[in-house]
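Have a look below at one chain only, the form predicted together with the named molecule, in structure tokens format.
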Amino acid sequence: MTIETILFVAHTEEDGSLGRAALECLTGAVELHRQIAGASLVAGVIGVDATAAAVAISGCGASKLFAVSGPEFAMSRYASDTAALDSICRTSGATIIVAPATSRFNRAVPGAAQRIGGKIDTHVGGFLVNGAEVTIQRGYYRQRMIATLTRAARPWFVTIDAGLFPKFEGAAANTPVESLTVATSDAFNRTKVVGYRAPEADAQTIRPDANLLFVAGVGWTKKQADGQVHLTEAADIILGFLDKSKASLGSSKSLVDQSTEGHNVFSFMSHLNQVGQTGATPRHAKGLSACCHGEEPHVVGWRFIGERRAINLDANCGWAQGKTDVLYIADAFALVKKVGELL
């Protein structure tokens, strides 16, 4: 029987601290450690000054803490991130590596797993421990199936989506932090991270931390009862609602496809807003859809939306087929505007 060494590994954010996804994932790692008999927990952090962030989570019960620090580890870059992960994983002798599914780690952790000769499962949505056996749950075929599986191979890398566990909180302990030296290589210099490009100010509509997801469908651009399209009015209502509700904006595929082909004037939307089988699968406590039909390829993207409500003119739309908790049969132009006024 393997005596498991669980490694929690994370990277710092720009301000030097660990982000929400990392702290939630740490709670998951601590849970796993508590449940597997005889397992040990270790932790590693990558960043400009990773030691401070490692000290901040030292109360998690990890018997060892590792840090890979330096300006070359400040930003998300495959070559430096995989080198740092490789060093932490090998030094720690980890058998199970638990990492947050951030964009930075989604890119680097698979490469590190390959370099070390491990196996990897991504977007893990939960685990169960039965004695010494760890089983995980993850989706297949774009969330159309959920599998429960286990592996004998070690090291086993597991990345965990945000929103599954509460954030870790705990006072620091005095476990010393071991700084690992990772040799920089020429490969680090081939990719230069320039920075972030944010959408235009009025286009900052994706808010992962929002309580509510508001999803717009192509109905907003269709001819209405008066035989006319009302794009400006639609844009004003949607933006007004977002402003009041602080919701994150999602879209059906059909709506953003129109936008990119230049037929449409919703400057605040792009493919990044698309929810569904070929779009995002965001996590929010509540979701409200308006002018969207609720077809299956769209609704699979709602898998991690808790309470759901939809507004549609059509009582036989897809939402009516058991896909939402409440369906309001109404004109979304009038109703969403009213809701905005009441918030």
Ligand SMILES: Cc1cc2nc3c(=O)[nH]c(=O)nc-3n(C[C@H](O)[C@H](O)[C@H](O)COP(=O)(O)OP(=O)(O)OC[C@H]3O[C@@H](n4cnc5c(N)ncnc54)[C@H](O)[C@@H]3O)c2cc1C
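Switch from the form predicted together with the named molecule to the form predicted alone and print that structure.
Here you get just the chain by itself.
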């Protein structure tokens, strides 16, 4: 029987600390180590001063800590990241490498797996341990199908999606950190990050780190009790609520499809906001759906939402069929507007 060595690898953020996705992934690696009998846990960090970040997580129970530090490892660069990962993986002798599925590592980890001759599974959504067998779960076809996979080949690289585990929190221990030297070359400096461009915070409606996901349905654009459509008022209420709550905005397929059918649609909403079988599968602590009917394709997109609530005037809508924790039988215009005022 193979004795597994689990390696957690991560990169630092601009401030030198480990980001949320990395700390969540570390919790997953610790849990995997706990469940595999006889396994050992080691950890490695890449960054300008990776040693400090490694010390910060030394209480995770890793028997060894590795750090690759230097200014050339400050930014996301394929050449330097793959070289650093190669060094950490070979030095540790790891059989299972667990990494956060960040944009930076989504590029570099597959390259490191290729260099070492390992196998890789990306965007892993969970794992199970049955004795000595480790299986992972991965979504396919826009999360409509969940597959359970295992591999006999080693080393086995897995990148873990954010939102699956709580952030690791633990006091530092006395585990020494081994600094690894990676030979640099001119190739490391061919790619440079000269700055960032991003929309203003108020213009950004998709906020993966928000605690609340607010999903708007097509009912916002339909005739209301007075027989009139109140599209401008609906937009003001939704944007006002998002501004006050800092929630992330989702949409039903019916609502975003209206733009292609020549109907009125919100200018701040696109298919990128779509939640459901053919849209995104977001991960938020809480979800609030308004003017949606809770159809199964839409509800599937909520599979990773912790607490579900909905607003609908119809007490027999799809949300009432055991698909939500709390259903408010109320007018969404009045209720969301009132909540916005209270906030």
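Between two forms, the rigid core is the largest collection of C-alphas that superpose within 1.5 Å. Residue numbers count along the first chain shown, from 1. Given the structure is predicted, the values throughout are model-derived calculations rather than measurements.
For Ile97, the Cα coordinates differ by under 2 angstroms between the two forms after the core has been superposed.
Residue displacement note: Gly240 has its CA displaced by at least 2 Å between the two forms (rigid core superposed).
Arg107: CA moves less than 2 Å between the two forms after rigid-core fitting. At Leu231, the distance the Cα travels between the two forms is 8.9 Å after the core is superposed.
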